[in-house]
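To begin, one chain is listed below as structure tokens, in the form predicted on its own.
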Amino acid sequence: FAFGYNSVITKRNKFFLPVFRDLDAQLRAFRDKAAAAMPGSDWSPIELTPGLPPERADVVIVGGGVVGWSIAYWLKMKARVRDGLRVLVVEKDPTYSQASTVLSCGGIRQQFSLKENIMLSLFSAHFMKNINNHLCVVNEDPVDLQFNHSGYLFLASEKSAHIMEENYRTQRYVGAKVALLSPSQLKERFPWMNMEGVALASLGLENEGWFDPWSLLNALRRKAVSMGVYQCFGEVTGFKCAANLAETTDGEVLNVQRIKYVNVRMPNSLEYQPVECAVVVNAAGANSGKIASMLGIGLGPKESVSGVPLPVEPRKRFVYVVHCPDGPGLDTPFLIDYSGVYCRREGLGGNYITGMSPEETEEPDISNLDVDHEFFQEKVWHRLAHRIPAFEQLKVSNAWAGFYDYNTFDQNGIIGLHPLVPNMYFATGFSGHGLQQSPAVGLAVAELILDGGYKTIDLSALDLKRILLQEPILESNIV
């Protein structure tokens, strides 16, 4: 008895002692997540849904894009403290499928008109040169943005030509280095050209080309969150304000709201987190005006302040590769036609990369990025082959499509505060811009932010005021 007693002891000891065992394994780990519950420490014995953003941030980045990713980057730069100021960056589009940075031809020029551009585009041209001197990560490769310094040509004909003078003595003015070439001199420089129609031409001779564009976004990302910057995939549904009335010298009283919370709804989920808040910076480029109708901004009045809808839509471009042996080659620049048409060469095996923007009157269909392959047909190839004659045999081997953030108003980007939400700041509308100004642009904000307004360059023209003032500045070099 004693035998088959002790035996039956033994069976459910064998039995029991590792589930004991394992208990009290879950019991110190539990009391070592209760230790670490005190005050001070970030645990919580609720279990959050794997990528959250955080309940709270100083700065709220609506849109992940490059614009976004710098901004981040350069509040961290001026914060100087790494917890000293909490930034949060908000990306509804995880795979950067669809971002207008990765889907554009990667250019960057100091050929424009206005000086706030020219500035813009010389600053993140500097910054780009001496790119590892400012987002090299410790233990992690050194960036390489492919940069090619192979410049941009503008060809004006004979009633165009003045403008592009009057451009010329811009630039040389503000700082680009570029060149004015006569027809003469410009097929002297570029035999393959067909000079027909060309009265002048504008090269730019330094700090102008082309670069990788996701190169340029993972490295501001890379460094930004190294720096503490807390990324998060969501979409951004609403926000929670506190509103106050206030009266205008014309007697106009405006609903004025400052943002408590941003709404941020999980990719695939309709779980939404709140964040509490100081500041918000609308960076969510072709979807930036609908960011600003959730806070009412253009639903109000049509004579009001709030009736001025922020001017900033999709507008989808085309990008064409072409494979020609016997193309122009290796020096061949960013070449833009007055006809519309631009080219530039992508890689050494023979392709080139072309495009153009369509007529206001054929803007295609937004609701999908599918490529128009007869708008090559149409209205590309005939424009391309009767500039450069070797693209009369080609073939196109591959394609795709990108969203400007398109400012209907006057085609340049929007920087600044808006009345109605006075802790809200837009970094938007730069109508095909936007990647080559970031750097700069992210400077620019972040000094409105942390320092009250602009030190390095001053944006006062591109300031949001102008557009509920209705004084437009245009830009002619769009592209």
The other form holds:
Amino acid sequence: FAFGYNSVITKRNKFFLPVFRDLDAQLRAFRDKAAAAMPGSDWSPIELTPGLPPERADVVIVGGGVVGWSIAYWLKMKARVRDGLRVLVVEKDPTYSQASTVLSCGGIRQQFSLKENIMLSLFSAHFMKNINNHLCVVNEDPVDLQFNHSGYLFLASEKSAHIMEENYRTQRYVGAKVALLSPSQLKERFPWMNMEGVALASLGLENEGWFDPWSLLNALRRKAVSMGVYQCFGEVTGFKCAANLAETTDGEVLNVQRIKYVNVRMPNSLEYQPVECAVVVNAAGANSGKIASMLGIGLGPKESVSGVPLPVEPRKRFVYVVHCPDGPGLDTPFLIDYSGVYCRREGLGGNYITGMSPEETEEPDISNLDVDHEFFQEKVWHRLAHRIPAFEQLKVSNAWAGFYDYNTFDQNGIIGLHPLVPNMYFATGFSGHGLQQSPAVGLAVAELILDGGYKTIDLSALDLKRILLQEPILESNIV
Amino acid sequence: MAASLLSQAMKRCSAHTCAAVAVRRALSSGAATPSVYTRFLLKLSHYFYDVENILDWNNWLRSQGVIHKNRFAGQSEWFRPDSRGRFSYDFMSTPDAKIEEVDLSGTLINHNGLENLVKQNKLQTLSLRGCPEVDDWFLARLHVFGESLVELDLSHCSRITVGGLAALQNLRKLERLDISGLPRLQNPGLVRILLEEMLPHCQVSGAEYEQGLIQPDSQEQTEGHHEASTHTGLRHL
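Can I have the other form now, the form predicted together with its partner chain, not the form predicted on its own?
Full complex below, order starting with the chain above.
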């Protein structure tokens, strides 16, 4: 009400004084009464805070990256009835300034050693092939991912050539189109490369390359929002659960918590909304460990189930953009050397994107996203120049850093339920290949939630229980 | 459905200013402005979810139709259909003959339709002139002809971009490549140079080296345009 309090209290309005005195409380009472009159709907005549999430949702997805929006899209796609399922996606940062999705190099490959990883990538490639059939919205521009079909080229030394041959057999068996090249064939195909130390190479012929992750994220988000997914910018600060005690066969008593409310706090504010929900999906990427610890996962005694934390932590990785006018041309694949250095072409003007994963013992500090240029000078450059001699003269024009949601246990995705929290699904820990597997992972989690099991791709090998049983499944082709 | 059309709530999302998919199809087939019917449908789809769903289904059915045509369209290897559109099946009497040249110009073929052709490992010439559904994913699938394909005609395929042309590196025997009339190539001259570098034995036609370069004689008149065009040229790299 625009007019001031005092101007209202004239002799004539003394009659109405009690009404204005308790205005705040009366407005709140009016709002609650109006909400109670229509118990099924959450329409309210007065909107107090803009951007507040709805009070009730069926599925709350924590994390608005490409995995989170892919799950939201597939959930709505499988539940064909409009408003049959209320999905809410909660994202902490509206600018996506630290999100792993948009800071990624955007590559997709099928050259993995684990067949589940190969199948996930293959499905995602087929999804992107027909992306306008899936994600086209009426009255909007068609989706353009700017996909470069140059393929990945993995180089192997003498020691690891046999691993590459075994991986090649697995990849061919699952259906990926890969070719093995000998050093002489490599020399003839890519004359700009130095063959020293290379025993074998494997080149992806189809469905491999790189694309724009921001376009994929926005396409998924636009289609999901058009199907009725709620989007909220806020931070999940806690959960309200109902606890039950359960006893294992060994006699150990476990505290099983079922999530009833998710507390979503508004940005730059102390105000929070408890969202009542049935299912929560943890797709928070590098922050998934923090979300899991809010439920007490990992905070129990060391020998019990609740003492095993979610082994996902943020790991900082640097990406450098270099300019080299004499560098390799249009046929440059996404080159990955056996020393760990990777390099790919960016555009047509002689720019390249390069980087390397640091050693386990020399992980950079994760409190910020500052770039360490010394790392390029000391570790990356000489390895890069050894492999591609033209890169002895280059100029670093840009660099950035992003987080991997690194699975410290076995560097593969974690998908499934935790025994202590029966309604939280995890879809995290992809250690650098979350973007390329996101459409397939979204479908898998949607099938888990709505159908109770996997229908398209069987990902039981990536279930969370392998963490608790201490049975790692190792992937040998991590970059 | 009709009743719900009238009782459906207004849409929450704000009006979009991009052209509709339906409008684009009408425009691409040569109509000058969209018909009153199309415009009315679009206006309705702004306000009602049901109409939006119907238009969605239409687009999906159309894309399914394209996939359907690809599965059953036969190879037209100089066995052309006669004036009544019927095929003569004489070539079926020589089932072991290898097909060497395929002309698919103007057809609706897309990457699914290549299923019919992948067995032909002696294919030497492939003409895709003016095929609207040939895109980068189609080019990536052409690697199966890496040992035999000698001539490829990609002119006037509106969906091809540089990302797809990079996939042609697997066609090592290619000698003639035609890339004229590709609207999504911003720098045709530069692309020609890069393709010739990538495939040393190949003659690339359809793009002149001067395309995309600023002409020196027009510099005085178009000083302002010069700034704008180099800026956009760099941005697209």
